[in-house]
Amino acid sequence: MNSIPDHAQLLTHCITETMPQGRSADYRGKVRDIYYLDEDRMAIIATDRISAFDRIFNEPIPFKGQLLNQLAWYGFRNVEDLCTHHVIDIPHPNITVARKCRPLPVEVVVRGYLTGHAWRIYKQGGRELCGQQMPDGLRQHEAFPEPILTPTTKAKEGHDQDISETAILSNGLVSEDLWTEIRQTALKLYQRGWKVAQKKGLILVDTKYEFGLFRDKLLLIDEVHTADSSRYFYADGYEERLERGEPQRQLSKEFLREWLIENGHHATIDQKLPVLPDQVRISIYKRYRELYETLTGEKFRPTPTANFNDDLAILLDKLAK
């Protein structure tokens, strides 16, 4: 495929599901399907499901997989002399070969700004923030002194819960010399992110990082600086929104937060799933094609998904052997 779909046309290419020649996959999580390859290589395939508030919803957003899996390439890349990643290679636009990580169970949100979940807090009059002190007299937007970090629990079913690094040490989810590596590499990531977006007129407002151990070595895995694990904030105007209170350009998945949020869904997202409409989905792809073609200077080439289900196929069984 040589160009982009148009709207009409978009829709249609959507990968929900994963299913090559009747094989299930050996992990499923809210976006990505995990097929193991052997005792230390995986197959991690970018579906185009979409999830917001821990829900997935039943409708995917064309070619999000390709433009997550490929930026995600894209910001490891950014961050090798960093850390250790998971990547071994990316044979397709949706599938990442990586190894097999003993994921650990804390996911670590490093942020800069005052805004999302933090400033819902913040507005209630909360002022601590997984143990995380936010001071006052802030506006929402408005940077921190410092970038904070606040880790979140990794819930297999329901809603990710906020947790204090103390809470992290005295459960013994993580050890203190491992948390202390950890704490170190996210602020590290964030700042490099940070500065990899100001290049190219965009501001990292807060990240998601995820961490396993391979070997007992600490490494980055799932995906870093994306559209689904960041929000960012064009820079252009933002200091002039900031002074007069207005919301801020963003490129990110808060899109669909806010949507929901403003439509009334957020409340009762955990007894009925919403529709999304045609539009929206269009949309968030527009914004996830903005964000790659923004932080990557490249224009996205989208690879037809029709027969995908038989590609992933034949590329398992290339890699098992």
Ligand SMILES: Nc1ncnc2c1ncn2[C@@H]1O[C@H](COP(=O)(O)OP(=O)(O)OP(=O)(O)O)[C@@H](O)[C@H]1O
Second form
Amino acid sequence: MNSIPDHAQLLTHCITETMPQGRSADYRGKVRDIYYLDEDRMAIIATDRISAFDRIFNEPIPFKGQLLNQLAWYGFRNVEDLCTHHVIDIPHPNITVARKCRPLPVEVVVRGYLTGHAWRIYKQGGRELCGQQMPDGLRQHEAFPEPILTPTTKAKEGHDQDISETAILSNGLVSEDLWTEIRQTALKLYQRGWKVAQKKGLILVDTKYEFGLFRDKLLLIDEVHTADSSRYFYADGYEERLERGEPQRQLSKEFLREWLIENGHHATIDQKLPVLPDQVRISIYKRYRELYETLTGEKFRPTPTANFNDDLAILLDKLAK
Ligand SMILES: Nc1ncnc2c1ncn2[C@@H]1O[C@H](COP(=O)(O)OP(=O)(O)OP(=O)(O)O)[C@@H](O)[C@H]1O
Ligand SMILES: [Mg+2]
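Got the form predicted alone; could you also share the form predicted together with the ligand?
What follows is the entire complex, opening with the chain shown before.
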């Protein structure tokens, strides 16, 4: 496929669930399907599923998996001097062969700006988030004096919960030495991600990191600085919009969250899952593509996925040897 297919065609190009030669994934996350290869390696398939507020929609987003997986690879390459990452190989645009780690039971969120969840707490008068103080007098989307670390627990089901660093240590979720390493690494990663984005005219607003242990060593796992794990604003006009109290121009999954809230779906969608209209799916695809192209500076060239399960079966067979 040399060019991007037209819109009607696009929606038929989706990987919702993988099933190579009738085999189901060993683990199915909200977005990724995982196949264990051996003790130390696994194949992670980025599908086209999309989730928001911890619910998976029935309508996938064309080529989201490829965009996400390749953006994560770009992100990992940009930080590899700061932290070892899990990637061994990217044998296909949807697939990462990774070191199989023991995931740590916390997600490490770094926030540079008062947006989203932090803003929802702040505007109701809250000045503390995960044990971190937020100073008075900030406007929505304004930068914090320093980026703050606001971890969450990694819930097996349902919503991840905010947790303070003190509680992480007192509950023994992570040892003190390891937490010190994670804290320092996460802040450095955010600083790097922010700089990379700045060079491309974007602001890395906030982002989530996951870490795992591989033979007792700390590794950055899952994904990094992608549209699913991060919020990005356009830098151009940011100050003016902040001054005027206008919404920021976003390039991330925030678009979907905003669409849901605007259409009357409560922020946690505990009620019936809405159907994503075709034009919303196309808009989301375009945002993911735009973020990919803006950050990497490369044009997105989609790889056909009509025979994905066959390709995956062959690949898994090869990797198992
Ligand atoms: N290198 C790795 N080693 C072990 N686990 C990993 C590694 N990289 C990612 N994971 C885990 O694989 C899963 C990836 O799936 P996905 O991103 O779809 O999940 P999620 O929706 O973020 O979370 P959940 O698994 O809770 O649904 C996550 O649970 C993540 O923690
Ligand atoms: Mg994930």
